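This document opens with one chain alone, in structure tokens, the form predicted alone.
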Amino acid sequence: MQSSDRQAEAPGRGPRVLVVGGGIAGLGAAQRLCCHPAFPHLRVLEATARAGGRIRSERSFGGVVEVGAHWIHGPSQGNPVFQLAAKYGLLGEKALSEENQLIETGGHVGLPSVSYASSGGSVSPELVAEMARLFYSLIDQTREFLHAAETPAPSVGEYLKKEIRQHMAGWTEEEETKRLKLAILNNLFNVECCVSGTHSMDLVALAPFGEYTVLPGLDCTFPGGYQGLTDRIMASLPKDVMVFNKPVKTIHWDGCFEEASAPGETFPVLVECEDGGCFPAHHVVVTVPLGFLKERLDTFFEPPLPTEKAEAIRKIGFGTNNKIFLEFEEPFWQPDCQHIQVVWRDTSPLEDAAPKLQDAWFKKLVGFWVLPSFGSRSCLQGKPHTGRFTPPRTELCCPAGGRLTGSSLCGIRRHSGLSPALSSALLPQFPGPGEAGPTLSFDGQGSVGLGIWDVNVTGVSSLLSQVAGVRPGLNLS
């Protein structure tokens, strides 16, 4: 088979060098590859007009907004990530201080700075504390399981919930005061659902949870954006490495391929692309997302992998974790507000019988984020789990605009209008069948998942009037 597409070929002899996918894992793979003198041949095919993957930094709000990652969790020099990012002089005086590196945090979330009910009001500070002191204590003792031979609960989750209920027995508050602390503590439980990136922490086996490694360093955003990693990554590469928009549609492994350039010399792998382009190589590097390879694993490889491979790609799960951005005309937080927590005063962790996630997906919100502001505008980002949901990211939320688009990483799904039949049930608040809003799509496992197109302003900002008693003004139109 001949290559179609001359814009890949590499004069002269070495291994040419592939690597499908050009998100952080392929670029990192293409920089360290090119440092090799071994191999002086390297494409990098990406399926989209840009590189980075899940790394996006939107500008067109008169300021940064991430899309898609956003701290560096563990700032320090244990970590590449902040090693490459001090390397490229992206971050801020503060997180390069040894002082932030130094700081332990245990990998616990701080405490926000102002805690809303879901019934409106505010919620003590103190309780609050209290119950993060709790669970975060239960939190370290479930660390001290890896290597005992015998375990108290299977999971995480379920030795939390009998934790809390031996402490319960001694809460002696009236009713109302020992509900308001099982929400909030079912706010630490989504909280830490973000953080091990889980649908549920009963998901989650006890056993080995002790082998997750905090690092230390108290958590660095980039003042410029995370993707000037990416872009200081890309410029690195000599400017011939990357394609763009070359989806890759099968890679043939384990063959004899020719192509006419290279007369006699024959590749083992040929990556063959959706628009028919094909791309001999001696090697492939792939670095495309989970649930790409999930759905397309039957296709994906010609012949297929071996079963072992195909079946970890299979059973591997990954948690979702989405943004939502708010803008508002005048914040009505405190100028030192960083970080809102909602407590929905209905939950609990100790409940069993989880509602329709359809019904209840706003409440598996862990809180708001304040962003810095720009000019005359005023943001928040929200950050809310939502279990099995089909797209894990969002590809583009825009505040100013009005458009989120949910992009799954089994391909882009986009949905528009409000369905009837879910209208009422989702959110009564939310624009009615015909206008522009929220939609669900389900997949066959029950997966739901939410795409927004045009946002009207009466659903977010009566979603958040709901959760904090105040009615913000927004400019989503």
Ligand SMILES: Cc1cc2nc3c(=O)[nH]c(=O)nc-3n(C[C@H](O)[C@H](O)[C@H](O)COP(=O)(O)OP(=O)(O)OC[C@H]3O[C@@H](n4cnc5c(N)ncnc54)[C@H](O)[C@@H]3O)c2cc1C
Contents of the next structure:
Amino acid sequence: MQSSDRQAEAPGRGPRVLVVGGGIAGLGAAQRLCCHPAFPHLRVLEATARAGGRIRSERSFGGVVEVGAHWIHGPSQGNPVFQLAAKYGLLGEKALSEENQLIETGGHVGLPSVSYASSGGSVSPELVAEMARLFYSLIDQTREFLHAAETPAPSVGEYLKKEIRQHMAGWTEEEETKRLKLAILNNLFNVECCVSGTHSMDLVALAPFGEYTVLPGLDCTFPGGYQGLTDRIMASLPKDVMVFNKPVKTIHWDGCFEEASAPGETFPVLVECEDGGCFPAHHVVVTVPLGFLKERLDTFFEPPLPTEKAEAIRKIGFGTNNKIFLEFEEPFWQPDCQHIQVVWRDTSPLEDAAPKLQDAWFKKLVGFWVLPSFGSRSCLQGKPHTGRFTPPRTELCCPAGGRLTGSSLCGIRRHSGLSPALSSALLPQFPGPGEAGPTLSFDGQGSVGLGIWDVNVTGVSSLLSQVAGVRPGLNLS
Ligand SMILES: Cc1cc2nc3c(=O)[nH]c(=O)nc-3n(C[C@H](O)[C@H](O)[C@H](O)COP(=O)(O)OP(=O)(O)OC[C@H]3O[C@@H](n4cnc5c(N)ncnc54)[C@H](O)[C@@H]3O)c2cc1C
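Cool, the form predicted alone is there; where's the form predicted together with the named molecule?
First the chain shown before, then all remaining chains and molecules of the complex.
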């Protein structure tokens, strides 16, 4: 091991604290500690060249594009993110209004929305509303089983499916409508997977599901970008607290470590970085993502964590939430439309055998959130591509004869932080011109704009690890 980095050495005496990870959790911890006079010697070791982690606002398109987190859920006084954002003056008037803070959404926010089926037609809003009422009443029912000794099903997914089967017995419509109802419910399952960060609701235990607290307040966004919050927290920290490009390899703890520059002093913790740099400390706060901990559990802590902590890391599941940004030359949505729900025909939450994700991952896309137009400039195309460029070969049919081309998909790669290797692995999953394959077709017309798809696809993350290798800071899960 090399001797400690000079920049980690803090002058004077007092406990040294290291925070590993400079996402909002690490920055928040650092801010709290800095306010405390007992912790003057603080460093945040961040693997990448930037702070914020999964909060990242891209501003180079002439508007704000949230690559990671987008919403403050339940923006009201009990929400610390809301409080900080309000304190820093980062929220708009509507979000700050008392009226907005008092709205009880029950966690089911309905944006002005339109639903399209994969066959190309729009879906009756009444049918969508009926299925949403059914689905969310069932979700609300799950609270009844909070801490119950026995539950009617082990998982939320199995409970919902059981109840839906019972409701179906009372459906009197023709077969086609029944199938459409199931396809709409399938979309709502996908939305819930996104909200719960899971690949399947069958993986989410029913008994503790009601522990999730829904705060009042209609979800709001940051007009200037979510990253304004992490930027402000970082700016509040004393100079030199942040240490960038310092991926931590192993945390040696419960030891007795010395530092050449402080003879006679011992530290119980030594944080060893990938580049060989070592940081002795009295305390360490670890805020790296769960996915990273799962992958590196065997080597990240030395000695290994106590069994119950290691088991918790192994047993807590997580899914993948990614975003794909699509740019259309001509919007096909109405000007007041904020959300486009995608209903995949002939899908059903009751299907036992799910298709292989590699073949059907796009059916887990839940919809588009419409972003404002950033003028007539094309955002995703014509930008310099980093890394290996995969030539456009993909065409997805768009409404009104518009086309979404492979170069837009390369835009996905760049803006989602996916590696070139991953993007070239994804591209072949779309058909080339004239080939059969997944086709999205929609009705409509409009002007220039940008759409987002929110994706929850475990396949994408496993591709990421297979093709690109999981690297700290790359994992957006
Ligand atoms: C696409 C997407 C959309 C989301 N939308 C929302 C939303 O609308 N609203 C909402 O509330 N939440 C949303 N979230 C979730 C939210 O972004 C995260 O919960 C939150 O940002 C996590 O913060 P964190 O500090 O715990 O982790 P992270 O932000 O992941 O920070 C961890 C940091 O640790 C660093 N790191 C990793 N390994 C090492 C290492 N070995 N050494 C040193 N540093 C390391 C990483 O580089 C990173 O900077 C979304 C997430 C995603 C991915």
